[in-house]
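First, one chain by itself in structure tokens, the form predicted alone.
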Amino acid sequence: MEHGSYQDQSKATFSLTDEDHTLANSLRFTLNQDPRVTFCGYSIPHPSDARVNIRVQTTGDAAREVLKDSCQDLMLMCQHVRSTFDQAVLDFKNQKNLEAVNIK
């Protein structure tokens, strides 16, 4: 859920429901990363409340494209992460020739 102004979209906060600091966390980082960001913080209101919020402040553009960009970006991130890790996991068991040890 967005919340904020129509005259101005370049600020705005978003309401996560189901998320928690992992998300929140790695969201605020590759915002951070953004030259259109001004300001990104995040805060939870309750430990028992599942849900996260997300204010974002940027020079201009929208705030909800910006978010949507850096979704994509942290996507990436772990894309590459994930492919480097098989990687080298399979590199290990190549060069220690486990291939019958069944990692997953």
Contents of the next structure:
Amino acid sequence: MEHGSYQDQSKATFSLTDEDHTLANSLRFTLNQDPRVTFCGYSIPHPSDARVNIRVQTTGDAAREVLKDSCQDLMLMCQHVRSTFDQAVLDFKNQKNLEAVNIK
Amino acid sequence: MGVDNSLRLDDFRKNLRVEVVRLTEDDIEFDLIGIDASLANAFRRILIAELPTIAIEKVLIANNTSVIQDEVLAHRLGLIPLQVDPRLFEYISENDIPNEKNTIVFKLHARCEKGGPRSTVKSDELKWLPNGSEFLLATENSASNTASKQKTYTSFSSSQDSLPEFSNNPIAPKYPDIIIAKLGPGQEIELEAHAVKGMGKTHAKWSPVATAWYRMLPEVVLLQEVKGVKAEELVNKCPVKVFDIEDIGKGGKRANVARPRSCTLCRECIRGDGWEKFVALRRVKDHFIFTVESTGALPPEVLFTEAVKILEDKCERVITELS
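What would you give as the form predicted in complex with its partner chain, now that the form predicted alone is on the page?
Below: every chain and molecule of the assembly, starting with the one above.
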């Protein structure tokens, strides 16, 4: 749900349901990395409701597009973390196997 | 637009390092370097609360004459970790019919002989029923009782052990020696337990990790050179031996930081007069030492990979909502 102005698309508050600090803080971090963003923050109106308000203000681009791009960036970062981790686990297992063979 | 973001992403790709320190069947300790605290915390939160697992939810008690109350027994059964891959099953919601794709049925029938010694009911007495529930639903129509098909509490259209994953390894609790209840002579427990998929957010029994935590790498910095007797003193102060002595010719000694990773930040090294000028204790802001202990359903490295996938799914959901 987007709360903003039809005239000024660069400032909006996005209200996401069924979300909490897990996604909101990560999104806030990636939003801050984007140079088009002048202000971004998130709040949780009430801890019993699973709802997060993310406020995005940009230098002119539509806030919705900037948020979408940040989500994409976060997805790419996650994919990279996953592949690096899988590679590290494989390397560790191979190294253990090599050590076991050497000991024998 | 894309230029700025891709530059940052390239920086991130260059700086991110993952080093596995320890990997066993049950736990993993690894370092995530070059990542921000918000992402590390997101992974930790997902590992604890949003990774699906399978645990016993509904307990149909036919007979319980033990001293353990029904609800306490059901609570204990729910907390038993089951060795089954939750990715092979679907969620069940309120109005769904329990079938072989969303429910796992266990049976527990324990009896302590009258006149015999007291007995203990352990988790290996939970027997898997691959064909579904054996308790019959009460039907009003007495004529249908003569028909061959009788309705039970679940509707399995096929047996679960016809699936390749379960044909040779039956579903069972991960640890066979968990004490469920203790029976005195003449007491009996007969029940059926239905296990379903859920998330730690709803109840802690569905959390796949014993726990998952991270700490940031401690940074111990010597602000001034610590030489001679003071160096010896410093090395002896530290209870985990973070400092070491190195020789600098002509019998001189100097202290250096050898094992910052084992530092517990107990601050013994800056206790006493004037020591704060010599040692600074900080944490490295982007070096996270993760430890993930699995309860057994999935191996710990798979758990972390699934947690990252779930964060990606959350992003995808937001993108679709925005489009």
